[in-house]
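Have a look below at one chain only, the form predicted on its own, in structure tokens format.
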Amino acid sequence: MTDEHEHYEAVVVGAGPGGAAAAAVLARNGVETLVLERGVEAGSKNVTGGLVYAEESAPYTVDALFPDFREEATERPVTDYYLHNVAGEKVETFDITDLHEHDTAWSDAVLRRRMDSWMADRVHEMASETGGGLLTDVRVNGLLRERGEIVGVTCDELDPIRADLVVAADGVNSELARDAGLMDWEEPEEWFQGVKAVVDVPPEIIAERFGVADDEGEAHLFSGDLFQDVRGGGFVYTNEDSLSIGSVFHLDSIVEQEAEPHQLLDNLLTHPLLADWLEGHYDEVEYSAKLVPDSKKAANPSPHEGRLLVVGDAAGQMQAQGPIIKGMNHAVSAGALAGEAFAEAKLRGKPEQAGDLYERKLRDEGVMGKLRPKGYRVASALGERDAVADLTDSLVSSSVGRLGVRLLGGAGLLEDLYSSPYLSQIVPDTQTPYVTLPTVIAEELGERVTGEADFEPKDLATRIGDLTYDTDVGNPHIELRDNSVEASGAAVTACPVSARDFGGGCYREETVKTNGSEQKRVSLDTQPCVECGTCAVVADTDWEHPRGGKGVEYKEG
């Protein structure tokens, strides 16, 4: 490589919350900053559950970086927060608004296409004043190195670009983090998978069904027996004129149970409680999916290498601990701290120290402590042992356990325990908190709900057909390295756009007859891919993003 390549002081890869925050802080400090986004527009590749939080203890909040953010880029403030324990048609609901409001200045429901594209406009204006700007339809495919040192990035659509700082905010499937050895896809237990339907519902119906005013909103979580024993749960968030309805599960549990993600979503959509909310108003406008890092296990405490600083999902910075689900706020903090670290290091005349300074800021500002709580490491070391987990499950389901649930529930103590921020952080990732205990709570304390869905959820073929794709013909972004069922068969069911009996999805299981023998093989069609990356973890593949502007385009996100 030569010095003829274009040079910027900073290149930020990805225009989501982490990238936007990094670019905003860099630009405010006069750092010449170029932002590269692979989608046709910021947000077109992104999906959230989702709520964005402003924490009182956070070093940065998104509205502080982008004035008017809440007025122009979000859906509704979330003012009430509930957890529904489900056993069949019996439901026991806990009000956990106190947990939601702990350390919370505000929290709003968002849709990524609207939010990210709004921030991208501001980022472009700010970065342009430094001599940089924001470019879409550009896929950064790797790190530019000289004599082994990172000196910039390489792209599909542009010549290599040199930079004094590279911020990788390229999401959960970060090619830059993997290139630098800061992320791997080896362990399914380090990931969640979420699927979501956006359902159009008029504001007046949302107001009627949920009892909220224009400046109010609700969040609902679901756990118990409605998800086929898969560890995880469901959610409903009220947007301005739609509902985000989805589910998030541990990926290893999806694989173990051979569960089909779209079917788990349908279980929630057709539950009697949802039937009451959606009666006469089921109009699903978008189906989407996303892989999510489990920060307790995947958050990198040292997310930097040379000139590369990694933020957001690319650094595993997604906090999902019991009913606490936060990610975008941590991406904002991390991105801003990365920009701040470079600006300070540059001012000292030692820009090469930006990575170490970024790591120190993540620790000293309390971000890493939230992402990887010490209490969880202690609790999980014992609580996630199979023998202990099985014993806990048996105890909760026993007559003694049920008596305890009735006594604690009758005194209102169970609801208080679920609202404890500390307990939420340390709860082990076992069947007990997601399935066994919520089911027992509903069976012992719940009331029967009687709603009946007057609709059938869209089938998978229709959901895929409704999405917008610009297929990169001749350039498949996934290739199977081993198409045996043993190596890649988990993708047939775990892929959110495939199913065992559905032939139109990404992954298919086939029986191949050769020389009188039969073998089960897996085949792949990347055309309907939603780019969640699930198969990169559960199958033996070469996985990369489609080229800039190609692949799926989310309208809601």
The other form holds:
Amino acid sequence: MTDEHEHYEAVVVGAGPGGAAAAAVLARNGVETLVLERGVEAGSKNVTGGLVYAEESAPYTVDALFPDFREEATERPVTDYYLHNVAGEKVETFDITDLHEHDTAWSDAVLRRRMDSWMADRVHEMASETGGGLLTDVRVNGLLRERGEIVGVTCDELDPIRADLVVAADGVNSELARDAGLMDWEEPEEWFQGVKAVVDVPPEIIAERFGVADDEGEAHLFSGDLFQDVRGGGFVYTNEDSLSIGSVFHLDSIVEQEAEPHQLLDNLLTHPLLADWLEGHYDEVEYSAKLVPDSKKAANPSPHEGRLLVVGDAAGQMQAQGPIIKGMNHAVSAGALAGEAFAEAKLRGKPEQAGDLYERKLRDEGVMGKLRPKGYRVASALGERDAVADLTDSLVSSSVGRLGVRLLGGAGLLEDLYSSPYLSQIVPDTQTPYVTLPTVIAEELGERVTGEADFEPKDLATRIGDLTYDTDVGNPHIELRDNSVEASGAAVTACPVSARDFGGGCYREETVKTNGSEQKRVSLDTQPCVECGTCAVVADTDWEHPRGGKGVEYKEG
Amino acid sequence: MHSVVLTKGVPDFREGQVSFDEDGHLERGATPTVMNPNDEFALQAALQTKVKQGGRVSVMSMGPPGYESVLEEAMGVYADDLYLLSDREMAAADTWSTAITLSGGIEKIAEEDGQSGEPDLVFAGFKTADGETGQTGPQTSWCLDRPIVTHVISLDVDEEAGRLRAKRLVEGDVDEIETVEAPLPAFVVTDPEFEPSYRRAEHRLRHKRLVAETEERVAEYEDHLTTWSAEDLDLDPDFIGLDGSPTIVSGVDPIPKAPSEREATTMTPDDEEGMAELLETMRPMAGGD
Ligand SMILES: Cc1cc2nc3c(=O)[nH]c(=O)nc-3n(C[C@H](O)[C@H](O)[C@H](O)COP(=O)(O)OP(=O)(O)OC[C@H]3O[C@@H](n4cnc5c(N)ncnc54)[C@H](O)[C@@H]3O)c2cc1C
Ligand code: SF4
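Switch from the form predicted on its own, shown above, to the form predicted in complex with its partner chain and output its structure.
Shown next: the complete complex, the earlier chain at its head.
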């Protein structure tokens, strides 16, 4: 029977930066490579902030693999980088361009639909030369096993395929990593949730309001008291003719605070600083959301199993370096190293050693060290303990702490501290760096900003309504296993397209009356789902992606 | 494997394209001609055969020189070669004389191909958007003396065994799907429910490549076009065109137009009584009783 299965030397699942890099290196080494992507087009399922970094110390950068990348697939290079500490209308801005430029060859803003589909065309061309190619609209739904060994993949749309190498580059909600037991979705602490709006703004207005030329761009980050005590921050990045405005928060914190992700985004959109930038130009074209792994906790030190090599978000390789988010560059490094490992192992006649070789390369090339910095482990062991965290918090907001902030700030030292690459790697995940300290800084040192938003952000119903969906009626991709409020109630608020008292989203809380007794339970409708993965972690669900091409289709990402 | 797809140009019936005169007759001159929408499924079936079996796809149409645009459109779906059977003698043909002409064209292809002989498969779409008779396909197959399978919704060709296996949709009180086999060469009429299926990556990749190739070819479709007259096909003038048409259309009744003003009652969801009444009126339609 099995002889009838189609065979490729390598099957790469997912055409994000991780998959594209893996496929490019495999193809370059003459390995017959098939790439499978579930979106109607590469990028149609993806969301990023997004600044792509090319690190000087990285083993591979995206432009090394795809030479015209910067000219053809990116928006603007980021030439200035600011962090705004916010307390109400008071703002203290730090210029942390130095931190941004540390170990950085270049960094450009990107929109994923454009970036990924551009790369996919190149990948298809390269892979075609090897007898393979790239196919969209195909969802891989599991691993093909033979006597317990992984020998290929199974798909919704294709017959099973055998391969000597399977690269799982299927992103944060990797079904393959889960199938192989290399990743689980248990702990909200291990994840961030990103929510984003793309707002169309003509280039001349971007030039005027940000003071940038055509080939310049800016990144702005926000922390302090504008996000209802949720740990995380906001961002504004300049694209060619739009702004990416969004937020990235610790998922456990969103759940704890019962925060509504779309409202946190609105808090940012209507802040006086943005009011000045957006005045007369609020044209929101896309609302999107996605989970992101926190590599400090989730990066798997040994992301392989038999013929399966896992790269990028699927392996938890997403680095939050203080306020700077680096996922795409690490996905590229890991994907390329996986390809390299297989090519080398094959050359030595031992393709089965590709996994071990890949693991060694991740370590030797320094990728693993960045994803799981040693310093963080030491600092967090102390700093994240509740008693210590509370103490630090109250210390910072005490009069002594405030005095310290004034003194440090007056001497320009705070700005320097914020720009320290070392400190940024080890900051503990507590309230202090995200909320308390920035708020105190703004209160003590900040200046009042006076802008007033001349618009109402779009409401959730309109945001959902404006998205493109190919709904798959009768084929729900998420099933609630336990609809009690205790098990799944967190999804009602944490799902970025659901909200308490909103009937049009995915999750709703309902009161069911039976024989005089009342019971609260949760119900689910996956039609408006943006496939962010949040409920896979915070609710009790059976979670998978929709079939190829089905579900939400992002035009920007 | 060589497939020939028969296609016809029809008036573009989409809203805003079609023009009628005062008597409700179609104004051919003012209405653009497009490929009969049902023929797209026949083209998809031929393309699927090419993807899986390899070989060649030809598209054939009978019509005035203006039909080239229809063939150009067909090429956009997929074709290697285009054939236009065009001659004054062929004008005003009914389905019967059209079938005779088309079968003449197919025999001519077979003759030109010599060794490789007659096309293995001839495809036609299920009825045209203008005539709606659904006869041309079956009549052509009769002229060619081939087995015919109609209402095909999926198709598999076993070239080695010289057979095709098809699923056909049999509509009735309860719809049924029938699986049939036929020896090659055969004639296939696709149903609008036809769906090409590519379950192997290899096939999808080849499909992608052929579609990309097609884009390039459409630009120079004229290089792939062969036009044949009645004389080229060596057809008996008594059997083609108006002279060869036993069917005479004795009259055409315009379809009564919907009154421009219809009665409508506006109601608000708050009007409970009104809503109850409305639901009562709608109940039989929803419940099917
Ligand atoms: C709001 C937000 C802001 C961010 N900001 C930044 C930033 O500024 N800089 C940065 O570097 N990173 C940022 N990131 C993180 C970055 O987007 C990810 O780390 C990166 O995209 C990971 O790349 P990947 O190739 O591993 O996975 P993805 O980019 O997620 O690609 C996975 C691909 O696999 C496909 N796929 C999934 N499952 C299947 C399947 N079963 N079958 C077939 N195909 C499948 C998907 O459709 C997708 O195309 C941000 C993320 C978010 C959400
Ligand atoms: S239903 Fe789940 S996956 Fe879908 S948008 Fe909501 S939280 Fe995200």
